[in-house]
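One chain comes next, on its own, written out as structure tokens in the form predicted on its own.
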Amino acid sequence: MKKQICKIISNKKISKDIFLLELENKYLAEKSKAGQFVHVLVPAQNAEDKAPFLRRPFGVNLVDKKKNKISLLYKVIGSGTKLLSQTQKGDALDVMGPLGNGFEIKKAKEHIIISGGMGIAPLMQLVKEIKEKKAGKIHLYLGAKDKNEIVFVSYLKKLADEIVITTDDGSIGEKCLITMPAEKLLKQNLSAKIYACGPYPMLKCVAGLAKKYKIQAQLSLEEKMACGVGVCLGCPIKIKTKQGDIYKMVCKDGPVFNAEDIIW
């Protein structure tokens, strides 16, 4: 992990309040896989902005090794994330990365990948390092509120070999959760591997499916950092151990987890 300074190559907004930032920086795009995030300095735009006293962590979203970038896919949901879309081409960042441990990718005849809103973030790396390495089969099962959270379906269709969507509300693919079509194909007792990333009530129903039909999961778990390197304890999850229940961070520890270890 480096402190590095990182030239905006774009900032654009691709659906409502979601925003692609794509950044130059030949060291983040050589070491970050899939699962790992890094933290950003959001700076103020002009001298009546306040900057966040914090660093603001993002899920590497895609990673060009050949054009030395790396994207971010963001939300403006407070205000770190409304200043950060503000930022300009051109405009330096201040970014610490890559940080934590991403997934763990092994060959599988199935790869299962289960997304909840702008936990599709992280994954989209992910199918891409499994489409590379031509490590299996793989389904993308897409859930969000609405249809302006299911964003890069035509790009991901090109690697993935299944797409299923679903929405909240219905005004893109079925109305359920997305567990429900999941389970759907986990009820086939597949030689597969799970990975997800989303809100959490959706990643204790994921755990919960990948221990009832004996399936490998790893979660990707969202939470707010302080420091992102497991000094400042803000970010903690219970964890089974041998050698009995442990606290570990998530930023420094995860945020990768295999779901049979998390105690909810």
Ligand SMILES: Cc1cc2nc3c(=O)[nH]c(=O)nc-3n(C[C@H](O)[C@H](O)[C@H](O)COP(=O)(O)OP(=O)(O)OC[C@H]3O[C@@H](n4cnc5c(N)ncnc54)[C@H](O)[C@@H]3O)c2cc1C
The other form holds:
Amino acid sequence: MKKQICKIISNKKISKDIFLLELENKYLAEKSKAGQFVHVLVPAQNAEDKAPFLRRPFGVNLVDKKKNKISLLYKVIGSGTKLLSQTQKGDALDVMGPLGNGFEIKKAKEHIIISGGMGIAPLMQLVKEIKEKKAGKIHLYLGAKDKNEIVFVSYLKKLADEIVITTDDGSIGEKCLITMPAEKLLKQNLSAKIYACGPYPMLKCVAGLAKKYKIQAQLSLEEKMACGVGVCLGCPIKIKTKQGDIYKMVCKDGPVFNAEDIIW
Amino acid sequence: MVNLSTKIAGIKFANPIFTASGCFGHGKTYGKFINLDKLGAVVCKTITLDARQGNKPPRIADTSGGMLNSIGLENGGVDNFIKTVVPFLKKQKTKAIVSVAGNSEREFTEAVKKLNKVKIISALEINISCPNVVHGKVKGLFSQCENETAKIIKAVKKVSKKPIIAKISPNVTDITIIAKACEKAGADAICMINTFQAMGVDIRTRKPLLGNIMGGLSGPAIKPIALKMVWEVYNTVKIPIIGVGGIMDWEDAIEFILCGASAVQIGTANFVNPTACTDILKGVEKYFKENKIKNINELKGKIKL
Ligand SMILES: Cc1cc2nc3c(=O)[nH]c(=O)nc-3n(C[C@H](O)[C@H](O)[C@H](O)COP(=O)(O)OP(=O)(O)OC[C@H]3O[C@@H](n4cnc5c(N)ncnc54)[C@H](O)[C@@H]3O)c2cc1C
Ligand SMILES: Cc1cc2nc3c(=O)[nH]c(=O)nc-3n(C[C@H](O)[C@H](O)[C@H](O)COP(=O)(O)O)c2cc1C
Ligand code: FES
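Switching from the form predicted on its own: structure of the form predicted in complex with the named molecule?
After this comes the whole thing, all chains and molecules, with the earlier chain placed first.
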């Protein structure tokens, strides 16, 4: 992990409020793996901007080792992400990373990847790595509020063996929670591994399914962060250990945790 | 070579740039971003006699010109510190200051007694000002009360083989009264200030931003107030002052020295910029050189009135 000034290659709007930002950096491209994140210092553009004080964490969306670049996929939800969306090609961005542990990819017959909303951001690199490693069949379950949040489907179709989409408003795919079709698949008694990233209630539900069907699940969690490197003790998550229940830090010990260890 | 050294409680530190407790761990992680040997001292995260879990999340919130935290002194306890952290500190050239807190006089003195045996610790910082934990039977914080401040500092001074730095809270009517109480009780130095009690609300969910409802405000927002308090206390006590609160760059550090600080601590700035401490040190060094300052005493408290 390093703190570097990276050049923005592009920062494009790809859907309503959703942007894809590409950074040129050899070190980040070489070191980053699926599930890790970077901590970005968002610059103020104008005097009237309310620039965030702390850095903002974003999952590594895709890594291109050949072209020395990584991308971030993010949704504008507040002042930090709004200002980030205003940065442009050629601008410099202060980035710490790669941070956190990332997903562990082991061979399995089926890999079931469950995404909720912007949870797709780190899961795209996961899909890519599973495919590259030929680690098994990929079932991608994409849930979102509406069709605007369902992105990169044609790209993902090339990598995944199956894609199932659901939305809260039915604007694309079935109108239900993504965990419902996911459970249908899990019922088939598969030899599989689960990976998920998304809102808290979805992750909690996935953890329940993983337990019910006795399948190992890795969940990528979120918590408000300051340092991003395990120093400030600001991003705790309660975890079961042999020594009892203790707080671990999402930034350093995670953001990926085993579902069965998490205390909800 | 510029002489940046500073003397506090009879100890000579190579330079006046220290880390602030709770904002630097014990140096291992930020040691990957900067050279720890360059720092005047590393002040470790506060430890308590027994391990503590800390407060429930969220523990962090962003706010204009700073941040709120309600960590709640999460730590593994003194014994664990001696076993797991001290071996790391032993390998460092930089001086180590260990911060200690407790819920009672006994908890403070028991912890101090255990730390007496650890040679590499240069001094102890007595944290009687954390806004995120209960302070015994006191309503509020130990360092909000003149008598409690005096009682605890006296008690640790009695058992400690190491110099005692009292870390105090800005949440008082007159901070000079507390500073004087520390001096009278035998403190060798004063570290000021801890965070300001504060809170924030998410208007969408109408919930407090922090799990513990209230927390502490730190960062550039508090700097002018910290500075004013350092100046007041400098004019009241004879013991050295370690200035802390919102220092983001070398200019801020020089301001604190001009207001009377013998050293400064860098806290929240590390989270924004993991190389903040050494960046600040470089700037201070350059300022000393350019202004031909041979000794920190030529600068300390020397604002032109
Ligand atoms: C490890 C990690 C990886 C992340 N990866 C991505 C990613 O790849 N893509 C992406 O779009 N986002 C990601 N996030 C979330 C992202 O960090 C936040 O959206 C961002 O920090 C918001 O900053 P802001 O200044 O725009 O919003 P703020 O002004 O901080 O917040 C605006 C409002 O949104 C709420 N809010 C803030 N953060 C979140 C959150 N994480 N979830 C729900 N509500 C929130 C706040 O409570 C507030 O009401 C990640 C978070 C973590 C911890
Ligand atoms: C996340 C966080 C944790 C802190 N933990 C401690 C602590 O354990 N002990 C202590 O004495 N002060 C603690 N502090 C207070 C700082 O040491 C410092 O006094 C305060 O933050 C003001 O300085 P700053 O604005 O440079 O951060 C903490 C501050 C923050 C932001
Ligand atoms: S953000 Fe500081 S410990 Fe995780």
